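A single chain comes next, written as structure tokens; it is the form predicted on its own.
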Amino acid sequence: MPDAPEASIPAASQRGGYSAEARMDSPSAEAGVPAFRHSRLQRLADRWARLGFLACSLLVVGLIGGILFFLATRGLAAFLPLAGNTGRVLSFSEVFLSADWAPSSDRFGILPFIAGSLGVTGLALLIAAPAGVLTGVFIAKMAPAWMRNLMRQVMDLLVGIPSVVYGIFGLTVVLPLVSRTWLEDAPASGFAVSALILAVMIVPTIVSLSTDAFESLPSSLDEGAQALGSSRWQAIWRVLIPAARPRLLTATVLGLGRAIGEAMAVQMVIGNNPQWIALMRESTDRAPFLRALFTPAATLTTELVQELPNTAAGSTWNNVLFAMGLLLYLLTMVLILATRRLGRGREA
């Protein structure tokens, strides 16, 4: 029989712990090694930087909520009796379900603005989406290198291209172009350009978040669905795209927030008119769909970006405007975590 001292063994060990003895006797007690411990003064720099992480995401959030805080105070106002507010209180049904525009007269029904941001932002992202998308899908899996390098430099170079140059070239090149191909030479704009213009200026955005999206799927994905006898553009439509497809959604959602939130170039070939809805009603043109994409049109950013300078602080009209601040930060914030969440439901 055993002695006890060599057949017991410490509970520590039973336990798949390690006793201090057994630490010691650890090849990197033997080499020499000396334990990794914290300095007091490395201890106090950990507090800091976590402070430090913590009051930056403590600001972002901040600064969120400040916005929202502040346009709903003011936008509000034009709902509610607040403080500061000397115009006349308002009925949402009087200011979102009215297309009268007239503040001169007191009327101020932004139903036009509204209609016309989701008729510019949405002719744009059916231009803009498919392009984006395809485009990405030839940037990852079908252009050789240095085409791909060559298209990523151009797509960020758009990228960061200034919305007022792209105004620009809508006024002096698209516009004239437009309005002697098609119109006869009667003034060209309207929700066409404003469009294309528009899906110029998100195609890069989505080009780059599809592209990455792609090369982030395994290639076994592909392989495999060749290896199964499809052919190359069903391996993509079947399940390349359907895999990256909350990303996709992602790079899209992206896009149409830059697009909603557009206001100069979008102000330099959309028209400015507030009274678009009237003037189609009394359209008697033999082409309609024609005078329908190019009437000149209003949206709620360009709208803000008109008139709210020229505005008194308090009156009924900058309230109005403040709702359509409000508005327009409420449907962007929506919009996201809506997609966010399908994306999360589409992985799971």
The other form holds:
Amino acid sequence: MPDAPEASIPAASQRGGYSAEARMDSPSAEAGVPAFRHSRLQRLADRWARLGFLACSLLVVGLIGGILFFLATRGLAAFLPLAGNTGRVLSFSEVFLSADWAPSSDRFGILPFIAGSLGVTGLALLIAAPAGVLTGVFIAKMAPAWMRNLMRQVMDLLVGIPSVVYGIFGLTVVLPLVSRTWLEDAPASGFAVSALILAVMIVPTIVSLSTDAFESLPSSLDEGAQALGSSRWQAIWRVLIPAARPRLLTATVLGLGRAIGEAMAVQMVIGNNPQWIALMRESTDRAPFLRALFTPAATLTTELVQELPNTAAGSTWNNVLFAMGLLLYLLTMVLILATRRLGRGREA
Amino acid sequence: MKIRFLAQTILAGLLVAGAAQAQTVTVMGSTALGPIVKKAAEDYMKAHPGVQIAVSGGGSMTGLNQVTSGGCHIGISDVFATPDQEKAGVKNHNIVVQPFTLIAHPGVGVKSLSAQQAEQIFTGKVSNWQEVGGKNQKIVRVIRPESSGTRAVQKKTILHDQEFAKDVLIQDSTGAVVTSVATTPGAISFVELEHLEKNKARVAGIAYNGVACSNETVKSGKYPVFSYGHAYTNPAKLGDPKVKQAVEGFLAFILSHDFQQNVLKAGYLPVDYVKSLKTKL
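What would the structure be for the form predicted together with its partner chain, given that what you showed me was the form predicted on its own?
Expanding to the full complex; the earlier chain stays at the top.
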């Protein structure tokens, strides 16, 4: 480290380090612009700043690693006889392949929650993905400029609404409305309303990202299609959407990630019944699919948010809940990796 | 003036130093019992400047776990200790009485249920209000999650330890339960009495065996559905005799006649109201 003398405060350090850069800059220095030089103080600050940034990034990595380690040890405690584990050691099949959830009676099948999470997320995507992508086309390719700006701002605002607000809205407005209008006062809690609320929550994400996707397409695609005589609809359907497809998939997967991890809003409207699969089996309804839409059900996140704070640490029940958390983490990881994959497909 | 100010400063400094040496008692657990215990702590600290009492939440189970392992001095809880925790030496003190009542959507057309009817509704043997003298309408059972203290009380008192029906709606908090019952035709649930009193305009109270839940009916022994708020200690983990003394003093204060009159304002009943009853809840 070529140390400059102690007295070399900025004005006096004309002959300090970094001489190569300084000499390259010297013509401009003569033209009255100060030369690009680092004082000893600045270099010291640089070094400390670098250490600071490094510490911050290590902290973040450490935190994420720590959470994963915590989740993994607590979650795997359900299946392995680890130290400090007071609960029963379970087999994978009685947890992942059983639909019978009755923790007080020592039965821990989490299939209803897995099926519930996948079901409600899938339904939400069925509603949100087409709506979001088509809105994206509209904003990027059809709307006049003032409307485009307005829509973008509205979408950004919608992303910021806390999920509990959606939940209260669902519980106090949507559920009674659906029940009164279509179900002859039978309760409306279940997949249908939860998926609807989730769809409303994730549409802004999908819209924002697909708008970006369409705006980033070269205008030559659109123009070329129209020059060849295609209608507006044909250009969108045959040219623009296929061209933007990798990024549209990324948008959808990000929406999916938000939907599968959502707990509060879903918890307030889904009915949280862990016995829903057994209930469906017993029912003799003629339209089982329609019935399933309005059967109170439960998901991984809703069960976690309801039971985790109230179960004794180290008990079998608590361990299985952590295993559910670990499963959710892994599902989200897979989704993120899938997003990366899809995103890379664009450049190829 | 200056001398007075100086004297005040020194006095304040001495007080702070004194507080730093004070016995600190930590209380953790039930968020439902938190406010009333906090009130007790404030009153107690006023009367005993040498004692600091810190009350924090975490939930009934956290309180029990922590007191068992020695992580806090007093664990407050809505539920009973598990046999394992009892074996570890955890000692129960009932500090308040919590009355519970059945509530329903105002349109169900039923004002009272017999104990048997209530049991059959929640176990699933009865599924239409018509079968218990009401409208021809499906019964929607709204209950709390499996780990909830309220649900444990309901299972013991109303269901006599039988399993709940499979066809249920589950809500996480009493507030959500009340909203759900108010907005779902045919809904029935089970909540603390104070939540019925706060929401009389939205939900209807249902009498149990012809007796409506109230402080008076609980006191007279006519109304049997209530639970205790518990404070647990683990005497083996209270090493320091001074801490032990402070803990015992605080618990005695909560159970004193004067403070027990205060719990009425918070929606609870004094423990001695029902001392004659031997229900284990």
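Positions refer to the first chain, counted from 1. Whichever C-alpha set is largest while still superposing within 1.5 Å between the two forms counts as the rigid core. Here the structure is a predicted model, which is why all the values come from computation and not from measurement.
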Core superposition between the two forms, C-alpha change of Ser57 at least 2 Å: yes
